[in-house]
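Presented as structure tokens, the chain that follows is alone, the form predicted on its own.
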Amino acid sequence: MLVILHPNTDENANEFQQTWHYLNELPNIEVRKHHVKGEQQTLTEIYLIGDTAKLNRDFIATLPAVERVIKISEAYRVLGRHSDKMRHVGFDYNGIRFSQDNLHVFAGLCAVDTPEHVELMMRALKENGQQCTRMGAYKPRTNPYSFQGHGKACLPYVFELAGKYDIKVIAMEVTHENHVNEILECLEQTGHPTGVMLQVGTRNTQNFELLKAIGRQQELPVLLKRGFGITLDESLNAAEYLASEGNANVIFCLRGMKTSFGEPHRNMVDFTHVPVLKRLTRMPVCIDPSHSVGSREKSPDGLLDLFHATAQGVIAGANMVLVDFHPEPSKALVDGPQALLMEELPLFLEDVRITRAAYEKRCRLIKKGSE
């Protein structure tokens, strides 16, 4: 059962410590508190979890501090929607709003490799009006003896660079909990110059004990990418365990599937599930082209399949894409079959806003239709 109270509750008002009170005295019930941060109000919300059915849903909700009260089904108690149109949805960080309505593309290295590199594809990211981006810095690898990444080395310029060209936000994947420790470091050294969206890799999507530590620091959002070989809702599972941490400022990434019927591509694409978890949860959801697609093969039309599988996701309604790009694609040390070229950046920008505009104007014309 979840118990939202109202918008910005003072927790040491009477109302509010009446409220807990009452609740902390159920029996057999464990009650855990989260706050939502939203653009103009905060929320507090209370999660009933034991025996709850023999609870009186009315008399909860006359509680001074409540607002209202939800039955919850799904085993994802936090980032459910749970058939509640009123759920606050998406949140902000470092000045960027993330949420279901809108659309940002982290365009960026999968692995960062020179600093020049870094600079070179920042400055196009400023040019063309981008204030997101991916940097790998630590890279999982199936081959113990490829590249790793450069780790917390490259940190500090990295985070200097993007200060210089005002990127706000960067999705960095993280494969244990000293990473977390070594960003936040790092941004503290270099005087917070941008924010970073911790990501988790398909590899440790499952990798529970990760996750709680993730989870449990707040200050950096989460970027949690789809099990490449469990079910949606296994992987909606692990999204959860960000979220029961603390932490439920979370994207939920699709990347495709791993099988043979994907051939020729990397993985299936499974930007089909776009509207799926819009539906199931209070997720922002993002999309990675790159590594469903994994490669620069074109269709007979022009297109780069890359560009057909992007544009996929977003008539979908995606609200974020991650995508590889690269100034030399040879000289990469990760996925640089698959990235795009620099040339082709304002290219990219352009098809996703032909494409986001088309999935706008669709449910502008099914609400005229419901009218």
Contents of the next structure:
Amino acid sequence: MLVILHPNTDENANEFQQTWHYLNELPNIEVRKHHVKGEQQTLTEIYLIGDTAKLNRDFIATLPAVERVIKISEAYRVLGRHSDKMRHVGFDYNGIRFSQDNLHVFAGLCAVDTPEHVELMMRALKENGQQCTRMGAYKPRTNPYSFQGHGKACLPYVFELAGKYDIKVIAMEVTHENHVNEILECLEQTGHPTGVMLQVGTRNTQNFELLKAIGRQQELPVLLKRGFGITLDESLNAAEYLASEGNANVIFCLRGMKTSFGEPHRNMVDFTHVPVLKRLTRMPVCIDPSHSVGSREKSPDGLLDLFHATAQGVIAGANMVLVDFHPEPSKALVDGPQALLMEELPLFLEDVRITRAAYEKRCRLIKKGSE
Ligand code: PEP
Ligand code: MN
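Form predicted on its own done, so how does the form predicted in complex with phosphoenolpyruvate look?
Once more the chain from above appears, this time first in line as the rest of the complex follows.
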């Protein structure tokens, strides 16, 4: 059961104390408090875990600090929707709103290689009105002898260049909790010129200790990739690990499933799950066409498979697109063959806009039909 308190409830006030005391005295019930911090207000949610069947929900709803009480299913306690239309969806980070109602493109380098390439990328993004990017500093590689990313050495110039070109959020994968500290320290040392969204890659979706460590910090939001060989339910439970530790600012990313049935694509594109995720959870949904498709193959209509896959996710209502670009793909140290070219950036963004407009038109049509 979930008890939602009135917005901005002061925990020193009598109303809160009485409510908290009552809930804590309930037999065989574990009480867990969770804060949802928005720009305007903070919501306090209290989860009642255990033998809740016999609880008097109507009485709990009358406790002084309580706004409403929701019955929740076992799965995805914090991140699930639980058939409650009023549940808070999305979050704000570094001046950018992430929700299930809007869309941001995170175009950038799969792996940071040189400061020159980082600058070319950031400049192109600014010229095209973008405020978000992806920049890989810590790369999980299949082969131990492959380039593993520049790690913390590249963070100062990546952050400073982001600041120079007004980039507000960088999606950056971490594979160890030390990386989170290195990022936080470098943001501090460089004076927070930008923000970072921590990315958990598909190889770490079920690295529970990493998820717990990332969930314990609440400064940086998280982009969690779907595990490439596990069920959707297992990946959503992984997301819940982050939330249960205290960080519910999570975006869920579809990136294709590992199976030879997806060939000739690198993975089996799974973007039909965008609406499923929005129905089941409160998380904004990201698609990663680059790691799904994995090549620059083109269909006879002239559009790259990468463009087609992106459109499929966007027309299904995706809220974020994570996509690899590179100024000189032949020199890229990771995933060059799937990178889009700088001159394709305006085209790509226009294609996304057209598709998003079509999605919004579809939503209006359905709304009108049901009025
Ligand atoms: C990436 O986005 O750079 C990446 C390694 O993706 P994934 O974890 O989906 O393979
Ligand atoms: Mn990659």
